[in-house]
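Heads up, the chain below is alone and in the form predicted alone; it's given as structure tokens.
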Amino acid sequence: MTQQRLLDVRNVSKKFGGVIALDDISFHVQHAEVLGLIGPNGAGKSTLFNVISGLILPTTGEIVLEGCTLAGMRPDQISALGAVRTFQSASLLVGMNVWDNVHVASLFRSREASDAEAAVDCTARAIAYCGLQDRIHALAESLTIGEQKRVEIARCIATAPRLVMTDEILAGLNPADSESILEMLIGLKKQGVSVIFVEHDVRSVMRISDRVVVIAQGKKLTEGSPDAVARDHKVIEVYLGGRYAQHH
């Protein structure tokens, strides 16, 4: 049985006057898939977060999340479409509490999203999911970068999510901190939640992804399964060099 798409990316290419950010990539995401999202600093991948969740058009391309063009949308309307995501720098709301940044997002949910005692139910199951029932009460600024982090996943799993893509949400963090993170994406998945995972940490990609797309200078460079992409000639010289790749 073919499993059902969830996202389409369809000839995306983005430019910012003469430069060209994306050029012609496409790729899908499956429901209930990790798909790891690779490539060096500047690939591109911030860039394609930014058009997925509509903070920038794309120049050229469509994106299609089960039937519904996302091009053109507001943020908000994309995460009520069930698609939302997370930034490279935690983005709390300064001078809120860990239950109102998270409530907050919880009214941006794609189903209830009027219903205010669902609301507070999405709350409360979010910050327990990730662990952070003791840190309620806490301002956002006071928090530790793990637990910052922590409230990114929570504010996305309270809009009852269908699509999480995470922007390099391991970055900073101690070894412990890493490990419940990807517990918690890996939770996700099983919950039937597709995540689409940027990372610089790429044994933390292979690890928990179904598959890998690799992007480098703002082109897809290959997919394919965590094994296969590992061994690719093409993803080795990206990260190793020319050098190393003809000599292994």
Given for the second form:
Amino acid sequence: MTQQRLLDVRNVSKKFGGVIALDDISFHVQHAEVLGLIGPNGAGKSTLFNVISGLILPTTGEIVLEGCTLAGMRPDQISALGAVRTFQSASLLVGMNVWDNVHVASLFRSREASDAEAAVDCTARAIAYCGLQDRIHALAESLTIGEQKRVEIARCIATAPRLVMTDEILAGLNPADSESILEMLIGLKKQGVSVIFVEHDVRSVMRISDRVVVIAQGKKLTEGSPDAVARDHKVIEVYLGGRYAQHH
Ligand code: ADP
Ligand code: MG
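Please move on to the form predicted together with ligand ADP, as the form predicted alone is already shown.
Starting with the chain above, the whole complex follows.
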């Protein structure tokens, strides 16, 4: 029996004037799966997240989340359906503390009872999951970069998501902070949540991903198991070069 797909991206294209940022991209995400999404700068990774999360409309194509087409939905509606993302550059609410940052996000969930008490509960659980209990009163702008990234994950978790999309969340982190983020993402999968992991740190991608999709210049180059993708000549040529293969 084939498992029902969580997300289906079907023939999605996005043009910005003359620039074709996404060119007929199709792939899917299963339940409780980490999908690595890699490709050179400008490949279209962030644009793809923008389209899936409803920030921008695709020029053509369709996105289906658990059988529901997302055409024309707003980001808050899509997050209430269970798909949330982090941003490549810091997106925390400055002037607000950690608790409030996560609490605001918890109000955008709708899969569970949406009363105020449940939101507080969701907030507390997300904060505990991300090890931020001691930092709830700290202002967003006072956090280390590692803490900021953990708050970003906590904000996702507080929405009771089915799909979390992370956009270069390891960038700028030291090895210990990277490791704790990776553990959190692996933990999400164990709880049945899926992750689309956009990351330049190929070793981390290969370690936590069940499958990997490679895009370049807006087109899907290939997809497959981490091992198959790491050995793929096209992928080595346009992205990996020798740098991953040599150490692998
Ligand atoms: P990646 O995240 O893989 O580095 P992006 O999705 O940011 O790539 O960008 C893909 C392409 O789309 C790039 O050529 C970029 O300049 C272009 N692009 C992205 N967003 C916009 C926009 N809002 N307006 C015009 N061009 C854009
Ligand atoms: Mg990007």
